[in-house]
Structures are given as C-alpha cells and as structure tokens.
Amino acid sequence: MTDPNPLASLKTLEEEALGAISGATDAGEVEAIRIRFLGRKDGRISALLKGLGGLSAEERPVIGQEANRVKGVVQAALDAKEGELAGPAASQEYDLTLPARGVWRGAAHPISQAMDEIWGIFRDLGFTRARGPEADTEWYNFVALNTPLDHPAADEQDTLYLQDSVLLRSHTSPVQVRTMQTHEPPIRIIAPGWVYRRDTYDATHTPAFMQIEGLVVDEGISFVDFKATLAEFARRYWGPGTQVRFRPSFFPFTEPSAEVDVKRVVTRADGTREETDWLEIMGAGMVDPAVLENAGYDSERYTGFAFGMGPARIAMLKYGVRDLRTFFENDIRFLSQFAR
C-alpha cells in the first residue's frame, strides 16, 4: 500500500461517502454511491481493504479494523437512505383511511348452543347422557320400538339402508332400548346424536340432523311426572312465563302420546312485548308396555315416559330463523351473531 496515512484516507472516504449519501435524491443515485465506495472491483473502500497485505504486521490489524468500521457505517447510511426514499412511495400503495378489519370471534354453532342449554337443564333435573351407534339394525330402529317393518317409516323412501338389515338410524330412540337392555331401573337419560332420513334439503328439512331423546323409567312413573318434567324444561328454557300445552297424538312406541307446544311472550327490538302463537317443540308420551317388554323389563312393574326434539328446530324458534338451511351454509355474518 503506497498511502502514507491510510487512517486519514479512511476518515476522508467516510466523510465523502456520508456527504454523497445525504445529498442523494433517488434510488439510482444511492446505488451509484454504493458501487463507488463499496463495489467489489472498483470500490474505494474495498481497494483499501485489498491493500492491507502490504502493511506491516503492527499496522494491519489497526487499519483493517478501521476500514471495516467505515464500511459498516457507509452500508448503514446507504440502507437508511434507501428506506427514506422508498417510504413515501411505498405508503402510496395503501389507503390508510380505510377502516381496520375487525377481529373475528369464534363461537359455538347456534345448534350446539341449543343442545348445550337443553342438556344443562335436564342435567340439573337428574338426567345423565347416553349414546348409541348411528348405524343400527332394523330391530333396534323399528321392531323393538313397536314399529313393524311394513310401517311406512320403515320404507326405503324414508329410511337410508346400508346392507342387509343395517341402516342409518332415523331417530335416537334405539338408544332407549340399548340403555334398558344394559341397565336396571331407575333410568333417567338424555341421548343426543345425529339421525338420518330421506328428506329433501329445504327450508324445514335436511337429510341429516341432530336429535335429542329422553327416557325415564322406574316404578310408579305416571303421566303427572311426564307433564311436570317437560313443563319444567319448557319454562326453564323459554322463560318462567311460558305456557305449555299437551296435544293428543300418536307414536308407535308411546301410549298415550302427545305433542308438546309452548306459547311465550317475546320482547321486540322497539321494546314492545308480544305473545307468540302456540309452537310445537317436541313429541312425547308414556313408554308403550311392548317397548319395555322388548327390552326385557316387566311392564307390570315398571312404567316410564319418553320424548324427542330437534335442537335445530328449537334454535329456529328461539332465534327467529325461518330457513333451516341457514344453519348449514356457514355464513360468517350469520354465525358471528351468536358469538358470546
């Protein structure tokens, strides 16, 4: 190295580079300064670093350390200048006046919420939860429930058969029989689960839906127990002022049978209160003695009642939803209304 005072030269180069960078007005000029001072072939600071080999052993580390310091300072200044020049241009790509995107809150599906509320009420009334297979046999789905196989409900137009006598259960009532076969009274269960039917997908029907079945069996269970339990459920779910009505009906596995209706007072958005019409919420009845005997119980000793409801229908009534398909379209605008 022929430079008699390399430290002074490095200081001069640092000042020149920083001055040039400070006066740069565009990215092209910044790049030219980078090449002039830091370029590998002709960069002025790089040339000084290449000449370190000609220095004495004492000078080499001192000059090398200073050269690297100057190189780092110049590089940092170049990067800062590039950011400064790119800042205004980059900000033009975004409209900072737009409102921020809201944070989506996760929530349980409204049908799941209805099921949890229903289960919570019956749990407080002393019920336990029971489950059964979704693919079951004709015997459990029909015959054991006092429904002969020539009944319209067992027809292929209504039921989804798999093979031989195996089918996708059309209600959760088979859980009643399975529970009675494996447990001695007293029994007090709730059986939630999916059921399947050959229904057209429309505003009030779907081929797969949730159902909640209930069963109580013990000595001395009467129609009074049946009415009192379901009336208590309705008032806890819909409110203490809810009116409950039991209409005579028919189901093969209960006798007598009833449809359970409720009438309630709702408060509108404007604060006015209005009484609804009677709304059907479930089918129910006293367990038919034949069903008890099919499960191995003595129908002379034991009695009971059973009921079934669809939580989707309950949710429709509670939230004023008119189309069942709304629950299954996964529209975040609809589902976000149920976030708690």
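Under this definition, the rigid core comprises the largest set of C-alpha atoms superposing within 1.5 Å between the forms. Residue numbers count along the first chain shown, from 1. Everything numeric here is computed off the predicted structure, so don't read it as measured data. First, how it differs from the form predicted in complex with phenylalanine.
Once you line up the core between the two forms, the Cα of residue 290 stays within less than 2 Å of where it was. After superposition on the rigid core, the Cα atom of residue 21 is displaced by 2 Å or more between the two forms. Superposition of the core reveals a Cα shift of less than 2 Å for residue 308 between the two forms.
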Given for the second form:
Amino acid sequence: MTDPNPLASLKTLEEEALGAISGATDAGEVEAIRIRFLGRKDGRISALLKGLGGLSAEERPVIGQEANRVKGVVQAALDAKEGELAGPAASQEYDLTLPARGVWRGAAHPISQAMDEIWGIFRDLGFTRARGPEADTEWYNFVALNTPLDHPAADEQDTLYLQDSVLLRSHTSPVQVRTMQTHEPPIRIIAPGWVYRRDTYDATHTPAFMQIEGLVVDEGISFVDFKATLAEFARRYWGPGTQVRFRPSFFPFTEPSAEVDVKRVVTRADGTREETDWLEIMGAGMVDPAVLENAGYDSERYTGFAFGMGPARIAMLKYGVRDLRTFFENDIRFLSQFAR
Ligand code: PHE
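Structure of the form predicted in complex with phenylalanine, please, following the form predicted alone?
Let's see the whole complex now, leading with the same chain.
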C-alpha cells in the first residue's frame, strides 16, 4: 500500500530518530540507531522510499529532497552524539597527526665513556680485566708495593683508614699484587675501579675517583714493550698524530718510573690546526723487582711494566673540561653534551 502522505511520514521519522539519539547513552546504542534509521537496505528511511510506488514527476524531486534533508539531520545528530559520548579527550586533546615526541633514553656518563674507550683499546691489544677490593689492607696498598708505611702517602693525612691496618685503597695498584698472587705469568690485565684519598673537593680533586691500572708481566718484557704499548694506546685514544713523551719520575713500585705525556693536534672551530701543550695522562714504569718478589714471582725470571691513569682527568683533557666537579653535579645541560 502506497503511503498517502510521505512528507508527513518523513517528518515523523525525523522526530523519532532525534528522540532516540538524544536518549542514547553509549556508542553501541548510537550505532544501532544509525542502522535502524539510515541503513541502506532495511533502514526506516530507505524502506519508506522503497514503499512509494509510482510517484508523479512533480512529487518525485520534492520527496527525494525532503528524504535527503532528513538523512542529513539524523546523520549530523548521530555524529554529534558520538563525539559527545567519546568525551573531550578523544575529540579534542589528542592530535593523532602530530609527529611522535622524541624519548630521552639517557646516555653513558662521560667518565664511563672514557673508561669504555680506554678498556676497549687495551682489550684489542690482548689485555683482560681484573679487579680487587676497595677496602684493602696496608700491606696490599703500600708494603707489598715497596712503599714503607712512613712514606707520606701512607699518612693519615692522605689516606682514609677504616681500622688499624685496613683502608680505602688510595690507588688501583694493589690489584697488581693480588693478580700476581693468584695467577701465573704471562699477565696482561687492566683493572678499573674506585680509589679514595683524603683530598678537598675542588676543580682538580675529588675524595673518590676512578683509576685504571694496567700490568704486564712475562719473561723478557722490556722497556721497549713498555714504551711501544703505551705509545700505541695514546695514539689509538688521542689520534694518530699524537706525540708521546716519557718523562722520568718516581714511584716506589716501579723502577725506572715515568710520567707519560701527550701532545695533541686539535682542530679549532675555524678549521685551523693547533698543537696542544704536553698533557700528563698517566704514571707508569717497569715493575720494581721487590714488588714481583712480594707477590711471589721470581724477579730473576720475570720482568714487567705497570701504569695507572684517571679516566676523569683523561676526559677533562679530551673535552677541554676545566672543572672536575661538573662531572659530578649531574647538570643535564652539561652531561647531555656528551650523549651519543
Ligand atoms: N698508582 C700510581 C698513582 O696512583 C700510578 C701508577 C700505577 C704509577 C702503576 C706507576 C705504575 O699515582
């Protein structure tokens, strides 16, 4: 049966739909209303239009236009309701087209980076790693290293004692003795770790700092091996143009002893190349025979060399940092410059 008044029926449908939409309380309900009224096949509006038999040529466009208007109004009301139910978060606060924000994952501390690079070079040269305790005895820290207890370094002014003869190690050299006591030659080790001294915290001192110790002992190790190994290290770390100098020095546990200096070629911001002053990077020397004997080695048969350096000092020289304290203040504006 043909609808006698399709315009009135459309109006009724529109009101029904809007009433249902305003009463909807969740997205599922909105979707059901959408299908019920606007569904292409069985929706109420489609059904109404299909039910109209032979419309006259005048009626056809009028009804068609009104049907489209009602569809538009219902569609808009459905969309508005959907947005309202999804809440302000989804509709306004998130712009899903924005590029993702970068995530700061952090980076290794510049001193850790220096340690890693230094260790990496010695690893490539065939060294392995060793370690010892931070709380050690006077014997390992001084006596075994040929340093008498009346030496100024052993004084309470300079060293942090825990008990009578137990102290916080003032250098990583005791690891030399501990390694030789527990291992047969050949020895080729790097021993990184914390050391402690009774120093005032200032631009060039901290009471706790990192050191990296090195020790090589075998039959026939000579001064040539010593110089060549450390010069090779310096060139790998500071660059192939680096000059290396061994300056006579004194340590109770090495004989002869040397301070190793480097002179670098640096490229300034304007592109000009310039040589730096000589920069001291480590203490070193041939292991004193008394130390080999104290550790239980036959000093007639074995010789060796040892060295010790501070990665913080090396990082300061490498990056032109003037105040050691900046490494420990954890100002992210300073530290993030070293991130990679
Ligand atoms: N232990 C010395 C220091 O702390 C460095 C060093 C190590 C010197 C090994 C010679 C050989 O200053």
